[in-house]
Amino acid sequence: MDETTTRELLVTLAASLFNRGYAVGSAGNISVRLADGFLITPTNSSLGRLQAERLARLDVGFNHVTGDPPSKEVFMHRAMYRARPDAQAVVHLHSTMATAVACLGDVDASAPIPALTPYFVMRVGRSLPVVPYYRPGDAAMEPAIHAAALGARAMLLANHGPVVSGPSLTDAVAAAEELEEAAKLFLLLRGQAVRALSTAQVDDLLHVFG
């Protein structure tokens, strides 16, 4: 896609995760790979309200360049990017569901949410780290969410949110989704004996699909 179509999608994109509550407020952020450079929400934003023509631009070297001041995050956008070279769009949000077993002090922080249905690890993978708490805007977590990036796709931060990054602007998006509708089930489920997916079934989910 072009930059204006890309700029249109992350809009619309966000206006939808806005409309249907995964994000309040101007919480949240979302940020998408160009040839060179990266758009990403201004700071302080809704996300219901973006302008197209107002998103942030910054250069390969995450600097700003045009469009309003960038979202005061973009350390933890960098930190995805260079971590994971596959990825091409990154979305931030503080969810409900996934914000609130990010406030779990019981689950285990290497995998906090198991892997109850196929679509979670499809779309989300086989790793959710949990990611130490930092202040809101603290770049000190930069190096940590660097490191959980490594081997993760998508992250929680505790009591904060969840980060996911995807291989496209709407895969990330719908990765995010499914990420908040795996944590509602855990929490629906939380004290049930439940049935997880094997190891062996995870397996074959990722090599077919990736």
Ligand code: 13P
Given for the second form:
Amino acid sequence: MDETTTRELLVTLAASLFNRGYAVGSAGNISVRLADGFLITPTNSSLGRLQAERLARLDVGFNHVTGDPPSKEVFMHRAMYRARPDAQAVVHLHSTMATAVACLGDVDASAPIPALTPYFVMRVGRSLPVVPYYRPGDAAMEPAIHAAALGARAMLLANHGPVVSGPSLTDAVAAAEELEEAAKLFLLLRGQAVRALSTAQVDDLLHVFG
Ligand code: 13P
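In place of the form predicted on its own, the structure of the form predicted in complex with the ligand is requested.
Below: every chain and molecule of the assembly, starting with the one above.
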């Protein structure tokens, strides 16, 4: 996909997320890998009103080259890409349900959401670590995100929100949506006798769908 098409796709997917309530205000940021760098949403921009030509362009070293000033979470995206060479895109949201789970004090920090449905496993994977709280934009979170991303495609930032990577921009957005739905199911079913997928069922899904 050429850069112009990638820019337009990012704007379209971001607006779709915003219009369906996955992002509000100026929360959230999205990046995508290019052949010679990255595109990332500008800081303080609304995902609902991005302009393709104003997206921030970064070089391979994550330095700002052109476009509006980049998201203050560049280092968050950098940690994901550096830990996961397979990642082609990263989506960070403050989506309500996933963020609610990120605020719970009594969940397993290595698996806060059980494997309830196949698509959660297929899109998000086996692991969903919870990274301790850091202030938004605090570069000190980069090592923690990098460490978590070595073993997981997605994570929850405590009291902040989800960060999701994917093998394409479309896949990363789909995974962020699937994570939000899984969080919703988890909260809906809290306190009830849930039948999660077994380890063998999770293994089967990951074997068949990667
Ligand atoms: P930016 O506007 O700098 O991308 O920050 C938004 C956000 O979601 C912070 O976590």
